[in-house]
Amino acid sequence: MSCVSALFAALVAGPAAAESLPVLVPLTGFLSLEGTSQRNGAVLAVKEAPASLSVTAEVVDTGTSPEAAATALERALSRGTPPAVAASMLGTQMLAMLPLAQDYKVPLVTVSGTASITERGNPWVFRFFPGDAVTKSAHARYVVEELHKTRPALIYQTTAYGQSGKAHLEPAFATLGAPLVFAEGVDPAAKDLLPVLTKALEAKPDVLVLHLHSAPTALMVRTAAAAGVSLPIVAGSAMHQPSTAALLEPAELKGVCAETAASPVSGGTPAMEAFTAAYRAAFNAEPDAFAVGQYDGMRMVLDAMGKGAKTPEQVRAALASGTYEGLAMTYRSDGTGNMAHSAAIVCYDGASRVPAVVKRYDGAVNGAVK
């Protein structure tokens, strides 16, 4: 009788439907690179999600203002509660969607690097990148240890990533015994770099640090090469994304490293190797770094999902207390939020635009990479 009545039951309720999963990421505006990366990752993994989970992506373009964001995420969780929000990699955003999140009681997966996200004790928001203390330290440690250059001059961007990038750059060197012989902040929309290079160099440094945009990394590394420049170059994560090296003739990359979480295109296992080749066909376009790390994210949302959880609360509870073996790395909460605690850098030959991953930083511990 009780098979009789379940089965009624499922008659009249119907298949069951898509879970779906908001993803909302800046689209258009002057994260649109970035925003596009981590849109990819978070669809792909939806899309490669397994058989006994009917869920969909559902995007929504959130711009660069605060507004935008946290009005898609209203309109979103209006619509019901779903187990867990792929979030704004713009931290600006991140902030305004925060308190909206701890009202629903939705877990937010994001890839934004901005630090105080993740130190408002918010337990509602989970971060699948290594934060700049993590990716500094590794940065740092690798001129030093690996170059072993003790003069590094640093230029990096006046934006807030800039900064922030500078302010964990320079107790790191310091640390480390080797003190920036040069620091200067340049504007994104700076066309010339060649004055702050000859500056820079006017310093003697062994070594150029840089921690700039897309654009401005291509843009410094080819003014460098044609400044016949031979001192190595450690840039930021900007320079490991396919579309900066694109920019760049392979001969003027040589002797360019770049600290990064991962670099999919320089592949290194099956399963990252296969996440490329399907990144490539279905978006026709090389993945990065946010990408893999939106991806990592969102699979371990999924593979909570998979295991049961089907609250946003039972998801956040797998978020916060599990570990999860991702492409990039093993992702486990530090209890703030922070799931990344890797970083690893790669390095150019000057044959190729594809990097080598040439060193790795596990398990950071209070910030710093072991």
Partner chain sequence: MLAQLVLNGAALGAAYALVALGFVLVLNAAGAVNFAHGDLVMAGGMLGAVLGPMAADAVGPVPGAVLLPLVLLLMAGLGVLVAAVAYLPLRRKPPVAVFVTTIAVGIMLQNGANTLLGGEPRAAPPLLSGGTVTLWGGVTAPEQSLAVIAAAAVLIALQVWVFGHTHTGRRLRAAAQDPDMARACGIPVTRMVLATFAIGSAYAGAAGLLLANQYFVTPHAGGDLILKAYIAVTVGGWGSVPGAVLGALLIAGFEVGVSAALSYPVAQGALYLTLLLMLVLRPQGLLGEAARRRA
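Bear in mind the structure is a predicted one, so any value in this text is a computation, not a measurement. Numbering follows the first chain given and starts at 1. What changes on going to the form predicted alone:
Of the two rigid parts that describe the chain's movement between the two forms, a single one contains both Ala49 and Met89.
Shown: the form predicted in complex with its partner chain; wanted: the form predicted alone:
Lone chain follows.
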């Protein structure tokens, strides 16, 4: 198991023993870019905890294996049950952590998009990023209703994340009268994506739809640009990340769009811009929607603690029944732990690595956005 512990001081003055909010996220492996954003959002939220609270955030790298995530959670809980845990955004790791959360009765706060983590009747999971039922509805609707494309070719990851996306994209496109003309999964470790791109093009699509992790997304966009592919590309949320865009030249991004929950670098409210400035100052990096989602989730936990929630059950009850005005959106549970119900589409103009928000879909009803 790759397990590296570091202690991020986020202490607020006060003689009482500090409450621990463990941050158990993937910082190495194929999800390191996304996991680092998640960690940074959690750490920044704890750093900005209300003055009435004394809180620490111990960060543990879970790598990408389910076993490592479960072990990290069990170790953290063996030292005493914290009010809540910031838990991995990797779906397979969340699925491994869920039984432990239920046994120890501790809330897990995550930005995982994998749909099934909130479909198992576990009352201890809270997702502060729109799940695939929400984002894939927006993804498909943008392709069909805004781009007027009807022959989508899907290239997805073979991980639980990728398979979850395919499971929602395929029926969403079919419902919109634009069934997939091609679909194939690729391993996150694949270094040459030209073969699968070639196969996709042989199906004569009018749009490429990607549901890949960060590095594979950048590799596929670069491969398509190098091959002279002029089709629009509408990618998953990994593409909205500044760290993904930094792997590409602006010209390679022309015609590329992505679904996401928010895009802090694209501007917005004064509160979002203040968050972006604080994030840049703390981490010398650009924030993304994963950072904002985890920040909002931990801020809701801290808000509950500041209002008197002392135990994990009290925090769970506050998350399950409360409404919180976050930076990306207003959060409330749908009864299964899905807290985020809005999605956005961002697009790059080919001249900059900063995308523009071109479409918002708010207020999901039964998963599908309005």
